[in-house]
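Below you'll find only one chain, the form predicted alone, shown as structure tokens.
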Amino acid sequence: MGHGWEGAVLKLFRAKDFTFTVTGAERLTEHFARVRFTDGGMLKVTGVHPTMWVRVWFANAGRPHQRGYTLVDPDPEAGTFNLDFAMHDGPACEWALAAEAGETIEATVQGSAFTAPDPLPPRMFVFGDAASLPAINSLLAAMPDVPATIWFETAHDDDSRLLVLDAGLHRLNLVPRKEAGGHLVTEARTALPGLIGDPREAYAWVACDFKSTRGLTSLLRKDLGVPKHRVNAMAYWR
């Protein structure tokens, strides 16, 4: 399968393309599913990093669909990782839904990247919803030691069963989406005044959808007054 317009401008960026083989595949919960892969010698060139995210190729009416998601569990040695999908209507969550071993998949890696904040922040504070569910435990994981609030925002209830949270050092706020997202952006704003401390020490990883993480980019960096990178801000879809 070609990869249209897209393919061609992200060749641009030189990114490099990559062919997965589906190993397994479970339903997590109602509202998740788990894909399981070999990653097509991937790791050994890529690396690894928190967050890290792949754009997956699917067939979309005979037209090339990408969408982006974060590798689960990824071992470089093994040649593996996981994909996880929240299920909505559309083509990925259908294929994921039908996957089989044996099955292959394309791939291209572009634009995923992570920096740790220097220093290190007294507290984190962190935005997502199932889409971002993921990326979310793995940026806890890379930074076991550092405190984190997050707020999560839930369609359903189920929703915020696969976060990795240990109770001793994140406080995980339960949002539900209301008002296109608007609603967490009003609790942000009620909450965060009172939790940031010192905003040059401050660190906000966000990714929601496109409104909801322009809204909370805006109120951290013009209202608050955290510098730009102190704020990792990624809207993971529209």
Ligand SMILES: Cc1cc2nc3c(=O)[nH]c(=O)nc-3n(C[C@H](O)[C@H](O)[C@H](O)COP(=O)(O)OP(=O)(O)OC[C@H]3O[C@@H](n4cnc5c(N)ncnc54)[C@H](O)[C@@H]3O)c2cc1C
Contents of the next structure:
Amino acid sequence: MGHGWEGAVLKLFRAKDFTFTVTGAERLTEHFARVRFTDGGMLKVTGVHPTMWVRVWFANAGRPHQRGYTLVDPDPEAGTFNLDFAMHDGPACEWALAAEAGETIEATVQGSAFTAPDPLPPRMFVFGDAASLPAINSLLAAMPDVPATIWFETAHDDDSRLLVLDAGLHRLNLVPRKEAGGHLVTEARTALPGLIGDPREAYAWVACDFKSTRGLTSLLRKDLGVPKHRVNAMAYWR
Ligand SMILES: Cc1cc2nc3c(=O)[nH]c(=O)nc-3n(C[C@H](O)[C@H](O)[C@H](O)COP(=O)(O)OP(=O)(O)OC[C@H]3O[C@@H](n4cnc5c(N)ncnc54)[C@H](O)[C@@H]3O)c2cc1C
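Let's compare: the form predicted alone is above, so bring in the form predicted together with this ligand.
The next block holds the full complex; its first chain is the one shown before.
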């Protein structure tokens, strides 16, 4: 499958292409499916960083359909990793549910990066949902001494089950998805002013749907005065 104009643009950014091979698949919960892969040599070339993600090329009615997925348990020595798919209607999820050992899929690495906040914040503020759950686990593991408050938007009761939290360090607020994500922004607008402290020392990590990510970024930067370089925000879906 060619990668169309998106693939051509990525080439201009020196993107790297790899072929992954499925080694197995399992259902982790009712709403999460895991697919295990060998990496086609990727991890030795790219290295690994927290919240690392790849652009996987799924087919959609014969056309290339590129979607971001986060590496879970990447092992550069073994050349293996997993992808955990939060279930909803869509070509990526359909592919994951049907994936069988031996089949291959193409992926491009471009745009994934991570810079730890310097200085470390007294507390991190994290906003996400099932799509960013693998990235949240990776983020929290990368900063094991930083307390964090996590607002986790849920569409199903068991969405947060795979979060790996440290009870002494992490506070979890479960926020049911309502008003197309608007409810999460309202909750943050109520809670954050009392928690944020000195905005110059704050650090927020945001990976929700497009609308909530935009609303939360605006709240943090414009209303609460958190500097741009202390807000790491990216929409994970729309
Ligand atoms: C950097 C990055 C890392 C990501 N990592 C992961 C990951 O590790 N695991 C993961 O599950 N997702 C992850 N995502 C999100 C994933 O790429 C999107 O959810 C993507 O839209 C799924 O593609 P699809 O082909 O299944 O559905 P699409 O064709 O994009 O959408 C089909 C329908 O599903 C809806 N939809 C799409 N995503 C969601 C969702 N998450 N929840 C509810 N409805 C949705 C759309 O609005 C649309 O109506 C990541 C995204 C980014 C940008």
